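One chain follows as structure tokens, the form predicted on its own.
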Amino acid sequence: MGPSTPPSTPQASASTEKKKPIAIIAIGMAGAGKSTFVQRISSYLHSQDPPSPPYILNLDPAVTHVPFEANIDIRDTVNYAEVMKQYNLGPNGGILTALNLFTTKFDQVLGLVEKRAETVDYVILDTPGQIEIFTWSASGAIITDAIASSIPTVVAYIIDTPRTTAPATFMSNMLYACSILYKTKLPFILVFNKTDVQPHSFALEWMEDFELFQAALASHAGSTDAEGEPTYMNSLMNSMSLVLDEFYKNLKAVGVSSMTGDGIKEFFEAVQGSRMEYENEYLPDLLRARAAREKTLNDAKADSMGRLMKDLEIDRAKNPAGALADRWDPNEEEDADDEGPEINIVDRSEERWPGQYVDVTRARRHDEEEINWPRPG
């Protein structure tokens, strides 16, 4: 007999396999602090030991400045204002359509960022401010379905926590949020940003107990009409908080400062404990949806082809004739399809330099703003 072949040891099997980063995807509505969050988290993990600069994905092509440097800048691959003024449409429809010419070449962008995997730890990426846009549009549903296939993937819902302190407002951003993660089906995290000007105990006693969330709806101006009788959105609300309440016990939140960084090391150990929920829970139904997908995609082009070989036996046996001057010549269609400039997209990467990631807490106002904004104090 020959020597046994020892048994592969986990360890072993473990170093063969291929370093993965995790992304994180911001939404939340305008106005919410995305992108000084995402400047934030991007800070924050340069100022570890050793430092661990994430890969960041700007996704806003009508932003004019943002407070990080992106390595793919979507502003580099399509142009806003040309795409309104060509296609005739308005700032919403632009950012639309220049999302959706993006999405045409994001096979370019997994490769890049395949290509960094074995050297960070985390992928950005920052959504346009319109929420609407990014979350039910196709290229949107795209972006996120080909980003959570290859790496493990997290949704943080950015939430403008001042402005959540009415008991409507935070239902409003309740509901929202939960129709984005049923529609996403990927790791959720609430991010109750602007902490140092509204604490979010508030909110997290209201997800927690639903008696106290119907208290403060009572005690909220307009809750009642004018013969005391609980108004329609009264009784609204306090049904939807009952309904709401299996949904937060599935639900992670973290309460965060971006402007001092409070918070910022909570987020982090809630988006390392998704990654084990991402494996178990998400990626299959992700993987068994995508080959149903192709699957489906597959059949129709199966049977668009049978049918024209079928058509093409019809037409041969009428006109033979016809069939021996068809001749197809593969060179011409790849003289064809070079035609025309090849838009690529653009990797930051390489103009990198220690440091160059902003402090937003010492941001001052870019050359090209014209306009003289008030300073506080």
Ligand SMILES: Nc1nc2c(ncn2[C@@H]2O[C@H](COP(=O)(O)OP(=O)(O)OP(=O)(O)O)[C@@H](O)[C@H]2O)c(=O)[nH]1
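None of the values given here were measured: they were computed from a predicted structure. Only the largest set of C-alpha atoms that superpose within 1.5 Å between the two forms is called the rigid core. Numbering follows the first chain given and starts at 1. Compared with the form predicted together with the named molecule:
- When two forms of a protein are overlaid on their rigid core, residues whose CA moves 2 Å or more are considered shifted, and residue 307 is one of them between the two forms.
- Fitting the two forms on the rigid core leaves the C-alpha of residue 65 displaced by under 2 angstroms between the two forms.
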The other form holds:
Amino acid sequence: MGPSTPPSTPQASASTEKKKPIAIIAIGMAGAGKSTFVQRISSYLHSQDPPSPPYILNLDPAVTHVPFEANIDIRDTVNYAEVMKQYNLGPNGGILTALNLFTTKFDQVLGLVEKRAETVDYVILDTPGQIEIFTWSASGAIITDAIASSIPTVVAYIIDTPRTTAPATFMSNMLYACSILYKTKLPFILVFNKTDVQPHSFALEWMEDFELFQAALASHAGSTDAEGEPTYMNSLMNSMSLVLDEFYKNLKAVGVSSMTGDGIKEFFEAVQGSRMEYENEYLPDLLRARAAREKTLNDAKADSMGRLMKDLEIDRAKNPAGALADRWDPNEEEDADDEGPEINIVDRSEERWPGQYVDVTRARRHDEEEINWPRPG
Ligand SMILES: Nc1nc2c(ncn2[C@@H]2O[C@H](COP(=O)(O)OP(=O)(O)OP(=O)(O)O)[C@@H](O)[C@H]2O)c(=O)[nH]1
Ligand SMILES: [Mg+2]
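Form predicted together with the named molecule structure, per the form predicted on its own context:
After this comes the whole thing, all chains and molecules, with the earlier chain placed first.
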């Protein structure tokens, strides 16, 4: 045999050679520390050798101050206070509508992100304070799916550790995380934040051994009734802890302090581990689902096209002159009225701050602006 060239798989090598960033979507209850966390991981990446500045998207239209310098900021695109006024909405409706308007232009955002794909290692998304606005809205799902089908994506579920030490609160928070995992089906990292105030070891213990959790539950006030029998709530939570036990097996958990930077390195190790998970589990599912969707769509198109052509043939045979008069005149003006309101995405790093790193702890928006959006009550 002559000198053999190694068997080449052009598609496989092309996909691994082309560098792709990882998207991190920070999701969590109001005040869990999402924005502080995004700021912290951003400054961690800046401090790497060589520095690896991330591409950051702020999706919270109602925030007055972000502690990081966003490359794309929803506030540059939609004015949340104006939306509230114009559509007669309360704070949450305003945030949701602002997010919906922004999502109509998400193709532009994707374009900007893809342009950076070769030079950036991480794309980070900070989401609105009210968790359900992102996790239970059409636009949240569209944004998540759009990003996840374009680059490897992980969800960082930020937990306010000091506020989840009560077993019942812990369980509610985990159930919420569980619902997001099953909705997004993306690699998932539980980020126990604020470990400077409360170490997260109790959470890891409960997750590893549900009997420890049940013991904690039993020792909590209100878990037994007057006769000393476990209450309904208590037995419900006991059985749910068994369900969650299964859920925990699919997750990574890290403890961090966005304040001190503790645990951020471990977080990035978990993120890197998730890339494999994305490629082996999520991506094949996504491609399968997309192929199925396209096939249904194409079948439907072919079917209606076939029927349309048949109708036209009959029509033409019946009335040849009418069919000719019905033809489209290419010189006719096209209707330009169906354009939506003018919304445009701004990449700040291309406009005002070309690749410039601003001290994130002191970051401010445009200096000449004195906008102070009210926070949702
Ligand atoms: N001690 C401590 N406090 C933290 C930590 N991370 C965030 N905080 C504080 O928690 C509060 C909320 O932080 P944010 O980053 O605004 O939380 P968020 O989830 O973005 O809040 P919303 O977007 O308003 O829902 C702030 O006062 C932070 O200073 C941490 O690791 N340790
Ligand atoms: Mg925030």
